[in-house]
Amino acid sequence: MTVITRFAPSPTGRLHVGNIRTALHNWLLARKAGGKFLLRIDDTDAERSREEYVEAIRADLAWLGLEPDGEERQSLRLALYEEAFDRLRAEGRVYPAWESQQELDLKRKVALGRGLPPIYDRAALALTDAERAAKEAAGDLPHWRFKLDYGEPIAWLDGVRGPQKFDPAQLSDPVIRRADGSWLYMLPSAVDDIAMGVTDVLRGEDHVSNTAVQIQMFTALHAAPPRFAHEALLVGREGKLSKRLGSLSGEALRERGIEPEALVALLARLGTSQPVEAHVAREMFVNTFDLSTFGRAPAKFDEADLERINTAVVHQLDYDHVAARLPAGMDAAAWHAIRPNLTTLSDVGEWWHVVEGPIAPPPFDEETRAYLAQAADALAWSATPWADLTQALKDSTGRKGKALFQPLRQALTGMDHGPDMAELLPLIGESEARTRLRAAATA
């Protein structure tokens, strides 16, 4: 059997790192497999979907390497759900209620209040067909709820959480459908992993009891349920990432400076017992991709954790990987001399500019000065040009150490720190070299 997973955002916003470990984990989960990784795009709600979503949803994906196998649009299969509630309803599994919202409210405070389980009551039911027609001769339109089966216990082996049991009597029929005819999530969710042939839904563990349901429909619309796996939500360091999601989107992200294959190396492993490690290699990802590792323990993210793996993956990545997005002129040996000092992406043009120029170095005493002058006449081009002049000044002067190499950096390059001398030297010439030592020399 060919293992299917599949990611189903809304797009009433901007993906953000939950969302994306979730799409990150099924895609892992199929490509182990050999399998498929499906979108699907839960647009139902016509009002809070916006098609600029949809876009932001597949860029982002394709920005992380996500490509799915395949996608599919809710809005374009009404007449799937259609049909099978259709069915439900002829089977007496689903039907009609018209308590209002407040109603609803009031009944869960009595029952919480009598210590009993906020559910719905089923007091629908013990209409009679006459009250029934009353409402609707009233044009009074109702909700539909799934008729929940109180026959057995609700099983299934969980790919993370391990055996899980529920009680139907204790959960309350879901409303699948709203009185204008729109559907909530449920039942197309349902509909849709059947009809896509989807063999493993891994989710986050908000989805538990939504699961324990599904099973249901997935029995009442004859079809066998996929295999189910809920993992951990991720935390930020003071609790919930709810407040921080729009900074912690995948936009957010990229503005940033945030690689891809950063944030693919810290949500592949974070809350699995294995070490989240900054590798460039997707495929290392795939191989160890086990979800008997993952935690039921709340997954951390820190956002100080993702930078730090951010900086190892930049000091990593191949010039031709980055080649289009450096400066103009910046070649392989350039991009291998900036590179161990880049935080992000984005600090390369500050070190290009060191080498393109103009600098302004410090002042510098008159000591320094003749120093440096002396330095201007000693340089020869070769090979090794910096290990040669400072061999030169060395025997010349007998500096070493700081005075020796502090001096010649600040008057080449502005700056008290940076790239290795010898790789950068070689970048800014002989001619510019020489003319930067001889203007500090002067100054």
Given for the second form:
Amino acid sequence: MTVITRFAPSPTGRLHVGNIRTALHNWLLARKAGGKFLLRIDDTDAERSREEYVEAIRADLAWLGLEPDGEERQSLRLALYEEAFDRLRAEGRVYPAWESQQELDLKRKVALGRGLPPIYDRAALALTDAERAAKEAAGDLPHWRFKLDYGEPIAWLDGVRGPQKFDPAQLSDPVIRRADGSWLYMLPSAVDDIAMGVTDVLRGEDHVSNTAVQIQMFTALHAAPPRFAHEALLVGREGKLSKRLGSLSGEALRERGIEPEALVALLARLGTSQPVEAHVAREMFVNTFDLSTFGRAPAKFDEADLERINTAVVHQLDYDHVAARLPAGMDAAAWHAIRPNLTTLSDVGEWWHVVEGPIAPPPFDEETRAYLAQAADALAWSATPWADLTQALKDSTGRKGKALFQPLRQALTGMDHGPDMAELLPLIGESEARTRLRAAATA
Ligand code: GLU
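Mind pulling up the form predicted in complex with glutamic acid (GLU) next to the form predicted alone we just looked at?
And the full complex, kicking off with our chain again.
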């Protein structure tokens, strides 16, 4: 059976590190098995869903290289949910309820006050026919609940958490549809997982109790449940991530110069027993993806780690991979010279400017100016102009170490540090290099 996974975001905001991680793991799971990774837009909440977020989700996945093998939208599948609803209703697995939110809140408080779990008391099921008819006659529209089967415990073997068991009587019959006819998440998701042939549902552990309910929905709809796995949530260094999610959106990270490869490298392994490694080759993460290495403890997301990995990733990126994002005229040799000095790719302009000029060298004392004049004369072009120049100056002046190199770097680049001069000097070129040395000698 082909493995089919899905990533099912609600388009009510931008993707952030938490849901990017879920998307990535579903993508890795599918790729490793040679299966399919689907994008399902959970947009049944018309009020909160926005088209701009649908587009942003697609763009973020494309940026991350997690392009789906298919896309579905719940808002276009309402007829399917209606049909499932009718079937479940005919079988007595869905029932109308009329409690207002206030009444439900009160019931909750009373239960908690008595030290009982706040489980819906099924009062709606106890209504007499006459009471129900009266509500209907009064035009009081009900919301709808899925009736859990209390018969047997709900059990599954979770891909991350191991054997799971729930007593259905300890769960509330979930509301699946609002009085205005709109759908809540629970039933449409189960209907879609069946219709799309999803074999593996991998999501955050905040969905564990939903899974218990949905397993009963699969059964009620006469379908075998998929495999389930729930990963521990991502937390920040100081606790919950939720407050900082805006700054951890794909968009914000991209703007900060985080490469998708860095995010993939960190999120692929964070919270697993496998080491986080700054690899650019995606295949490595596909081949080693393994749910059994996922830990139960919350995974700690640290932006400093991301930045460190990002820098290591930038140092590995091939010219072809970044060419379109480089300043005009910058070739592979320039990329290789400059790459080791970058923290993010956006720093490249600063170093390219050093090659292109004009540069502003610091003022030099008289002795150094004389040395730089000598350097301008000694400069000879070859395959290794920097090695030749420094060797010649070492021999002729007796200078060595910093006294030999630093004035040359400053005169040629205007900087105290930077890319390897042996790689940089050929990029600057013979005549420009001589001009810079002379200008520094006479300044
Ligand atoms: N739209 C749901 C969410 O974002 C999907 C959960 C699921 O994977 O089933 O939480």
